[in-house]
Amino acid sequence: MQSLSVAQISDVLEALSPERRETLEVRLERWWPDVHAGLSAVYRPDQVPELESRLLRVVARAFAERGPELARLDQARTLDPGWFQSEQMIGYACYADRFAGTLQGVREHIDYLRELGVTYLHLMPVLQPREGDNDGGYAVADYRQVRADLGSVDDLRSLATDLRENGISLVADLVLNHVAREHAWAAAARAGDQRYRDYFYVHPDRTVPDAFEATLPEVFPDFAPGSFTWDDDLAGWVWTTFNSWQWDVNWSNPDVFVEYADIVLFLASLGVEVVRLDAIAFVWKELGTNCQNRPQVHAITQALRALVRVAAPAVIFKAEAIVAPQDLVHYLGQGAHHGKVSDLAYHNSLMVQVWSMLAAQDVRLAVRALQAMPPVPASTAWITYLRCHDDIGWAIDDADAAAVGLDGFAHRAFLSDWYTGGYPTSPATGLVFQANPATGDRRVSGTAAALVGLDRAVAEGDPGATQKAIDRLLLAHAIVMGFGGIPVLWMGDELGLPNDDAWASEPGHADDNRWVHRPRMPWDVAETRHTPGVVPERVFAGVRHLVDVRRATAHLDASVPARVLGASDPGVLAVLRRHPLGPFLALYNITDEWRAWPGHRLVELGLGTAHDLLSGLDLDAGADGNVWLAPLASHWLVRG
């Protein structure tokens, strides 16, 4: 093990059974050379051998300090390091307290988790952030409490232990890129500790952040223009890539990075099986570059990962790097890091491209941007979703655009008029969050209901226009759900539930439209789900259609590829999957017209006979020789 000395760690290792102390050698042995390989890309030679004796036994404390249930986990994760590939995945993500108030209320709501299929359920954050406005959680005061209103760590450790007895791992959020004005650190650095000033970025005048800020995007344009904030008690800019009162760390520091190992293995010792890696892409500053997605970034990554791989290997990572997918594929590990980074990445190209296809009615650009996907590793998994808690950012890439006839821009600008009702024919009814007159961005909030035009169909009464929304809104959930992947449900979307009309009306929140999209779990509404004929129950039960027939199909286990195969009809998206049992092909179609799709494919692609999992009924061609697709259907095809 390259320089690392167990001798070290002799007094953990000689208060352990003779069976764990091997296990941990063992471990080192196989991921200390990619800690070793980590570190080494990103510090100094005369850093390195102290950074890994202090790294070292905070591993191996953490390694001793495991419960008995948790070390088992690890067992069973390390004999099947596959295990969240699984079509058997189903994800659900939610703020706590508006799903149920607390912690314990998450407690007292995990049947309806189960009757839905959840198996992977990510919190939005639940550390204790600074008061008043906090980015929604994301302005951590302190990492190792939780947010008194929501209950305590023990409270945390508790509902870590419920899920994992009813077959749900739970996600946690950890801030990597910056901490509250108020964290610890912060405050001793405005205190004039030196050691702490150093986990920051702090400038006596504005040389430094002018050259940097020449080349670095504004994140938040309207309410926290620039990176860098002047702060009296510091008598420095510091960096605030965010907000003013969001600190960017210095990773460059070798203690930030002991400090981050530590609380990724006390969120792990918690119950934790997933850590979520907030703003990951901008951990890394290089003068000249927009100070995102830098190789050092993703050695990093690979340092911690190893780490958590010798003390907790039931832990896996999730990379929050929304971002061009020519990047966004190396936070899932190419080249050196090839699997050796994070194991979940979200597929921000494959919603974007979701909603696109449904406003155009067309699938031949989303056919270009997925197809261009540069391949990962076949170890780790992408997580697809519809929605999440944020905005929705029209990522479409001008090349990929101008190679299928449209314009880049006039693209966007027209995904951003139908998603907010601009456009005449627009039935959606969503926000304009952050528009920058300069680029002409124009982000949109809103639930996938009110995108879809629900909201506006069951508001003026049309059972039609309702009818026709539920469709359009099920075909997105089956295209996310038969991607691969584990598909994630934003909180009620599964009900099919409306904007939130109050948003505005909380305190902290009327600055930001992404509430719109984030209201407070209506139980009563909830109720409704088996109430046959209303909204809720017609989405959920078509939701939970689709994640029933998904964890009964071995084809979507996500080490299998998805393949996007061309068009035949721009109003068809296609999607292969070459499995051992045979091969899968989903057919979407994403018009409100009938659309015709080649029989002689599905014999060159080996189904000859096709039987869709959705309807239970075989899928063959007409006498025109097609295979005739109804509006706004979904078909899983497999063989007959």
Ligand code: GLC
Second form
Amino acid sequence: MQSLSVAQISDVLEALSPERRETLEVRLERWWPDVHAGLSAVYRPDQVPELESRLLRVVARAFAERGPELARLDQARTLDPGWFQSEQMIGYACYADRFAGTLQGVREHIDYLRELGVTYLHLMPVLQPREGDNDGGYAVADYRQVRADLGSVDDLRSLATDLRENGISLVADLVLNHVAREHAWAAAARAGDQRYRDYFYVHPDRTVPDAFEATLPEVFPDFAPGSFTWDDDLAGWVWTTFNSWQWDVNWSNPDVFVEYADIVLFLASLGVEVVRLDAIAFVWKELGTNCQNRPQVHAITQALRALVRVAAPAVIFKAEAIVAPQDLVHYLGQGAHHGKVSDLAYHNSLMVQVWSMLAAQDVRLAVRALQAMPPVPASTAWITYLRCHDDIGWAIDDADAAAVGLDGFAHRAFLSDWYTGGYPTSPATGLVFQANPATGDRRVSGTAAALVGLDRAVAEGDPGATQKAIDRLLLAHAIVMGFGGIPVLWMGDELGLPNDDAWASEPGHADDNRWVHRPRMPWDVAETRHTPGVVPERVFAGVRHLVDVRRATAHLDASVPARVLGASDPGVLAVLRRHPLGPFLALYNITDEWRAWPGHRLVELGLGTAHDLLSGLDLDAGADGNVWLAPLASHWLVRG
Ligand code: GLC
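What about the form predicted together with the named molecule, after the form predicted alone?
All chains and molecules follow, beginning with the one already shown.
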């Protein structure tokens, strides 16, 4: 093993049973080369040996302390490494407090999650944040404490165990680009401790910040302009990509790497099964670049992941990189990092294209953009989603737009107008988030229901418009669920919850309208999900149907790639999956009119008799040789 001597951890090894000892040794042999290569790509040759020694001890200790239940899960997952790719996977994401008050409250609602078929639960940040505004918990003050109002570390561990017993994997955030200004490292830095000052990027004057800012985009231009904040205690400018009280940590310092290795293993020890690498794109800074998606990000992820594989192979990584399509695929591993970085990544591009298709009533841009994405490793999976807790930024490539005769800038402006009520014929009622006059960018907040026009239709008491909006919403969910990967529902979308009109009234929220789509779960409304004919029931039943069909369709395993086909009709999206069981073709009419799909293409794809899993009926070509698709219809076709 390169530069690794297990003799240094003989004390840990001796305390293990012969079987466990062998397991550790075998895993070290398997994974340490990935650790070594990742670290060597980032740190100086003179730093690496010492860093490896420290990490070896950290990881061996975590291995030794892994409890029997989790150690068994490690074995099971090692035998079934594709567990998270299964068509059985259904995700749900929520804030614990807004869903159910506390961690104990979440336990009491496991039945609801099971009813929805959920197997993956992302609880938004649960670790101790700073007081006051904390970006929904993304400003962590203590990684080893749970937010006091939610419960304790023991509650989190018990919740993870309960969820696991119910077939649900707990997903938690690892905020690794920044800490709160109140975190102990930041406090020590402010108190003048040089060791901790080196955990951050601190500059005495504007020279370096100005040089970086020449090429840095702004994340929150409205409420947190610039990427550096003056701090009196530090007597310096500290790097703050996000809010002024979120201090970027300096990953070029090996001590920082060791800290986070320890933290991720701590999360694993609590029973977290999926670690969401928050804002991972930003962790490496390089002058003259936009300081996102640098190759070092992937080397760091590779080393961290390999370490976790040694101590806790049941745990997988999910990259939160909401970036341009050509950068996105790297988070699942391209080139030397193939299969070695995150197991999951958000399919931001699919999400954007779903909204773009629905607004433009045209699939050609989506076809072009999705076809242009390089294939991802067969061992990984996309997180597919329609909405999440964040805003929607129009990650549309200018070249893709140009290729289908659109101007990228104008199309992005159209989408912002469409979804925020600035377009005369649009029924959407979203809000503009972070308008940036310098770039013309306007991102969008709002629940899925608000964006498809359901809020407006219900408010106006228009049954026809309500039905159409529900159809549009279910079509969008069908595209997300039928793509392959783990579809993740954002809390409330399963009920068609409207925008939260009172979003600005809570302390610290008024500046950040993403709270408009982060309502508190109205359990009285959820109770009506079985009352025939009401909107929550119609949406819930539709989503449940998609979940049920998906779970019975092995073709949707993520290891089989989804291929977006060329459009026969600009109103019909076709997605093909060539599974060993036979072809699976999804057809979606994204328009409000009847549209045709050529019957001969079905025959060519091996679907001469096409059975629609969603309706339970066969889909036949008519006398004109076409299959006719109803407005906003979804069909999941397999061989009849
Ligand atoms: C991620 C989160 C977002 C947060 C940001 C900073 O993008 O999804 O909510 O504002 O990271 O932590």
